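Presented below, as structure tokens, is a lone chain in the form predicted on its own.
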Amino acid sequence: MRKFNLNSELKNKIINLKRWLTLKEINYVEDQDLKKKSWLKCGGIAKLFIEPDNIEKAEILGKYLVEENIFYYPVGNLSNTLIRDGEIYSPIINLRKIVNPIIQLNNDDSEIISVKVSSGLTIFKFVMYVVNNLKIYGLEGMIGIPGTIGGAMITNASSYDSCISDYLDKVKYVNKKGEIISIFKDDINFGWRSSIFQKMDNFLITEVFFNFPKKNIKDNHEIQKRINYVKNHREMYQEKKLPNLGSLYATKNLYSDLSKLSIPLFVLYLLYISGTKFIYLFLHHKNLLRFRKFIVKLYCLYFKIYKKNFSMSDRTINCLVNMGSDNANEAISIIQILEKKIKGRIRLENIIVRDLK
């Protein structure tokens, strides 16, 4: 599809999409500043923040964003995308205040539980959902993860042993000739942190279907012994305290990857992976969080990150931090500088949006 070279053109067409969601009584925020939205906390001005409260409505909006061949760009929790600094007038579309967001569908097979959430649905409240209403286990790895539902489809989402897609049947999209598609799991591509939605553009995930095997269904006190060792182990290896963009790079084990690239980054992960080893064997935990500070800032000596402004964060290195600052396109030009480093021989995960109109 093609931008508006002219903001011009693009500004008359915002102002007769605006008309148009009153008429069908779409909500919409105008100047919505981005870093109140964000979870680092950067950001620039959406012009047209675009908030429908049915499918319908979010449906009939793709459509006409198509027929009217403007760009757009649909936003979850923005737990890790990042959106330039500046004013967008490109329309965003946030599906987080659809009422009713999960129902339970009839289904005739006794052996299967079938359920349809809406994209905009956090992470967390499906999982819950799954916990508490459907006493179902398999899903409670994925507690912590702060996105929503459509972009967990993008990318896949996973954690600590449990998948986004295990229990997924299909996925109903507008895609970018303005057709409702439904297309189901072995049709996505899923792989890691990966699936065909990522090479798709200007597309609008609206409703995601589950089936859940009730030989899943365990004992809730059991399955509340699993989320509580995820909440704690998230606790001591994961960021917590500073607005951060969840995790930077798409791997199992950003250390031993970057080894790979360098001898000096190989003799980094050597000294992270010993000193790792012998405060687990004869310290207490406590030292194991001192330490790590202390690889991280090896780590930024080596990719040059001195910035003030945003950093890695102390307990990984695979997680960017924001310390005080809202300008986004700081925070962009960090992540350049590491990708310069890596040379694109590990897949970015977060999405760094900078040609917005």
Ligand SMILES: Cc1cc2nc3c(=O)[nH]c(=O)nc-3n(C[C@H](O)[C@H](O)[C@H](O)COP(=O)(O)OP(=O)(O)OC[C@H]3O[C@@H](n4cnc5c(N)ncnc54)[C@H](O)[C@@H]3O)c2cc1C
Second form
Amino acid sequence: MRKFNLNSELKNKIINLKRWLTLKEINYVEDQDLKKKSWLKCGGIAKLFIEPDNIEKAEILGKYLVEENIFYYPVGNLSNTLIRDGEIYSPIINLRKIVNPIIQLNNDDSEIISVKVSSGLTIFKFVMYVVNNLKIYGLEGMIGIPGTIGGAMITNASSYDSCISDYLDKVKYVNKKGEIISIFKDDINFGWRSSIFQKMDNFLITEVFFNFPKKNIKDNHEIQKRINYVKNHREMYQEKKLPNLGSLYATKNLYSDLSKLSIPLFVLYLLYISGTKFIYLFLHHKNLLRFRKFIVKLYCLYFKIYKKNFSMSDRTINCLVNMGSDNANEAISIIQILEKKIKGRIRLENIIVRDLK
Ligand SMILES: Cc1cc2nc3c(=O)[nH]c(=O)nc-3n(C[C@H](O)[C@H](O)[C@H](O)COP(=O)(O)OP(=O)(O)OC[C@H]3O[C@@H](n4cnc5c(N)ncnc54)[C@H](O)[C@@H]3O)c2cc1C
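Right, the form predicted on its own is done, so what does the form predicted together with the ligand look like?
Complete assembly follows, chain above in first position.
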């Protein structure tokens, strides 16, 4: 009964919000099927998927929603987020359609190039801009991460020795009181795949500022060589066939972490490392992929997650893959099975969103 009342109140607020969006010329899509946007190819129907085309509109939207006491949820590329099935009335905000997403700022300091980017810009476009236009090295390891700059701020996205916060200056966002805040890098408490933003809700990152030291300008040929290395390595060792959300758990070695939880998992880990060593020493590396597939099957048997529509990638146990379902709740239930055994001792990296109205 209470749930029904809450929903009807929210539905009325949504009707008013639609009128307000039209008045302010802010674009939105009704009944957006999230499985079409999600990298895991599942998720519910967003009744209102709002796509401002400039930062001012994004900021007044964030303020309006706070004033009207409407809980909203920002998304980037949905490459790290699993949203429940069913109709979702809480507005979803996406800043991918902001025009002119990269602006180079005038800077009196001749040693530094300052750049402002909208949070909806993809990591790929940002890295390519930094490499091709600024000729700065250091971010090229992130080339294969399919997210946006906003999403990257939440987990301090990183790969191949590059990290989104490496050249970060500050982040601008609308907080849950509707205020526009600038927070400097040192105050964001970045850690490995973590940031202060993970403890916040109802906030919208709008712009992100970077400072690149000119001493990091490098021969483009060398940066390109590194990009090719990263692309080839990803191609070889990461899931590429089936829809997925990258690493499920925030750990550099899930096999090792799991081995501390039970004797069977310790034995599996021993098998994994000794088999891998043996292949490196005596066999062709192609056998490594076959061996990994075998090991992942053993882990799936242990966790009882075989014969399901979602399972672990053949290439690594730390990646949930969709084998042909559009049911997000099924994916969530697999993660719950893992979580029951792991008991919070390893931190989830994928973000599970179950409680949106
Ligand atoms: C194939 C594949 C490979 C991957 N490889 C890596 C890797 O090597 N390293 C790595 O770190 N990650 C990796 N990831 C995970 C993912 O791409 C990153 O976490 C990425 O930064 C998420 O960005 P997104 O835009 O997709 O965020 P989303 O999944 O859309 O959102 C993630 C979180 O950010 C919040 N958010 C997004 N935008 C905003 C905003 N403007 N304001 C406030 N909150 C916001 C959302 O509410 C959500 O809580 C991989 C994913 C895939 C599918």
